[in-house]
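As a starting point, one isolated chain is supplied in structure tokens, in the form predicted on its own.
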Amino acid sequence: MTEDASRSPDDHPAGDPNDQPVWFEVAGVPVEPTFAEAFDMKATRLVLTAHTREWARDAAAALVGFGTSVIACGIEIAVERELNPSETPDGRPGLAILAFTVSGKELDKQIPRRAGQCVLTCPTTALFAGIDGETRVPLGKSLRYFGDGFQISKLIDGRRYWRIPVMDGEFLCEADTGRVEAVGGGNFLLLGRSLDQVLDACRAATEAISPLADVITPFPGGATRSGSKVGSKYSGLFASTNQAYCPTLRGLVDQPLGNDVVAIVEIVIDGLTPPRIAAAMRAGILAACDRVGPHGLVGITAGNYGGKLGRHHFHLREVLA
């Protein structure tokens, strides 16, 4: 990491040095010197398992459905990671889900509703607590109502189960899981020369972000491109597009964007722990600059608010010392 005063108005990402924060340098890439803003949330994992492989991806991708972001779908959801048989209560293949809300009132609804209509619903599927928490979230507590009264509960180790009959067998529901003060909206945006260029930095950032635990990047494929602000011209609208950060908008609004910027593409992270979504930050970044470096990429900076609405700040100089 280098610091680089020197550049000139044309190179540098947000116009005249003289009128900004020194950049410093990553891989050659130009970083601005700012934060993410990010907010308090409330976090649980799920556990699921099925016969097969195939049968918990399927039950996955209907569970973390439309779960991207909190402003529309209420929740922030997607897979962590991948379990192997030795991992997971039932000894099956598995997956770990991280799901994130602002409220716990909240969690409580979406939980058992997609858990009862995306897991319950699929073939072999069992689902099970994935972390500890004083406060719980339901799960088969509230599913087991399904079994209109054939429903089992079973008592091991302190933790109670379901069984529920279905027509494949039974489906096998903890009766509820952890939940635990996390941390959502930790970010970064890669400020790209060409779409082409800016993809592939995206994807080398997830790719990185991918195999560390305790952290989801919930958006299509890890990132969005609708970046937002807060509010609208339009009443009862509490977001809308970022115009600051829409290339095609240069010269209509003030931008503090070169003419070198392309396209711009965010990559959105939620974790468990503030360190979590550091660590993921960094490397997400270090990823997406030693793939494309800087004939890929103009800049790289960080979503905020001015740090008036979450606690959290992450700051680029600080996560990539």
Contents of the next structure:
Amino acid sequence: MTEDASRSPDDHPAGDPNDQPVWFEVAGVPVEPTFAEAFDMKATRLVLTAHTREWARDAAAALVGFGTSVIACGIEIAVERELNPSETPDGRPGLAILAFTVSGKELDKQIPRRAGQCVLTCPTTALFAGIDGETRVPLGKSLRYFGDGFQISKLIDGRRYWRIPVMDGEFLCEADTGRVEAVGGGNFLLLGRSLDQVLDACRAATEAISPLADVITPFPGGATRSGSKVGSKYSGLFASTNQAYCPTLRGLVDQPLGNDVVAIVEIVIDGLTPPRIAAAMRAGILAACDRVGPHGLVGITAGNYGGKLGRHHFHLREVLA
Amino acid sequence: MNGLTLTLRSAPDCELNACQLGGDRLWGDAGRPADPDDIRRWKLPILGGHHSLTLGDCFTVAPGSAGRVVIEGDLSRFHGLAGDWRQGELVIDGDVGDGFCSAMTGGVVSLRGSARTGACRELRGGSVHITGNVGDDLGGPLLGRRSGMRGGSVLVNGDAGQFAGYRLRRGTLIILGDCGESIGCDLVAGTLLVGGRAAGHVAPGMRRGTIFLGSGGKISPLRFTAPETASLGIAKLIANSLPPEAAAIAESLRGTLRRQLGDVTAGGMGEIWHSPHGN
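So the form predicted on its own is up there; where is the form predicted in complex with its partner chain?
Everything in the complex follows now, all chains and molecules, and the chain you saw is the first one.
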């Protein structure tokens, strides 16, 4: 990481450097000394297993579907990592899934509904708690009624499981899973010189984040192109496009972008703890910069609301220190 | 002093009610053992008589290892030992009489010997390990009560008598050896695992719950459905929770099982699992 005070205005990703703090560099890519603003969330982890990894993936794909953003989905949910049979309670291939919501009530609503429609329905699957927590989120506790009186409960080592008879045998589901305090909305933006290069950098970033524990990138491919601002000119919309970062509106609206920014993608990260998010941001930024360098990226920045909405501030300078 | 050791001086010539050696009486305030001088004065009523012996008449009381009470000697004439045991570790070296660990609610009890009739009746919590054999009515209800064992876990290395798990309602009962007749009779819920063979009819009147038979038993075709082959996730979870002594049972549970449901004549939907390799 090096200071970049000597860059010329033309080179500066933010356009006019006189109004901006000093950018620094990572692998030759300028990084804005700003911060990502993140929020308190509620989270849980599920462990989904199946007879084969393919069935587990199929169920997980359904379970995490339409779970990119709390803005309209109500939940941010994604596969955390794949699990080997030795890592799962029933010794079958599985996946760990992390889910985040803004309230515990929403988590209590979303998880049983998704588990009931996407996991219970998928052949051979079983669903287990993946995290401890005093507050519990219902799983089998709600789904057991599908058994219509033929469901069986079993208490093993203090954990209750429900067995629901289904057409391929029985659906085994832990009664509930833990709920913990978490953080959502860690992010960074890749400012690209071309679409291909920014997408390449984006893949590098999400690939670097993917193996990390306790974090997910809930958007498709781990990234979003529709970075939003709070509110809209239309009443009733909570969020709308952030015109300041839309290159096609260059010259039409005030923008902090230099002329060489062609496309931007944002990596959004939810995590169980702030240090995990910081580590994921660091891994993602370093990987993106290493992959395409300054020839592909004009710069790196992060999204925030002036620090007024979220209490977790991930300063890029500290994250990359 | 953080523990106690009670050593039997000589086997009594009468049957004694040893309920005093239960509950949390041996643990005084703040989890420390009771005063040995007090303990020596505790009375052990003679069953069928009007007199009592004091604990000091029967035992020497000495400090022991931390957090543990050890009772040594042939205690087969001491009945109700460890009844209502609530906390801490109890190790008994020798055989014990009837009603061992009845209504126990917590802690860990280890018996290096055998127990007579009515061990672990209405157990509600904690963990019991018996290295020898047990008599009839293991884990059944207390006399005059409806429910048998309601929680906790019991591991018996040896054999069990008749009616093991009678009216079992919750918890896990593991018998590594053989069992007498009518195990799991009127079983309501919970888990009963038998490593050996069960004599006579198994589980008449069973309502719910699970019985595993390692070496088979007589299952009435009128009371139970025909055996179906199944590989059950829940069986694997149970296998993972078993102690190392029950490795053979765990191995069977991880494989394919034959499963029968019943007792249908009692409207039950309990399940009996047995290994395809059992008789």
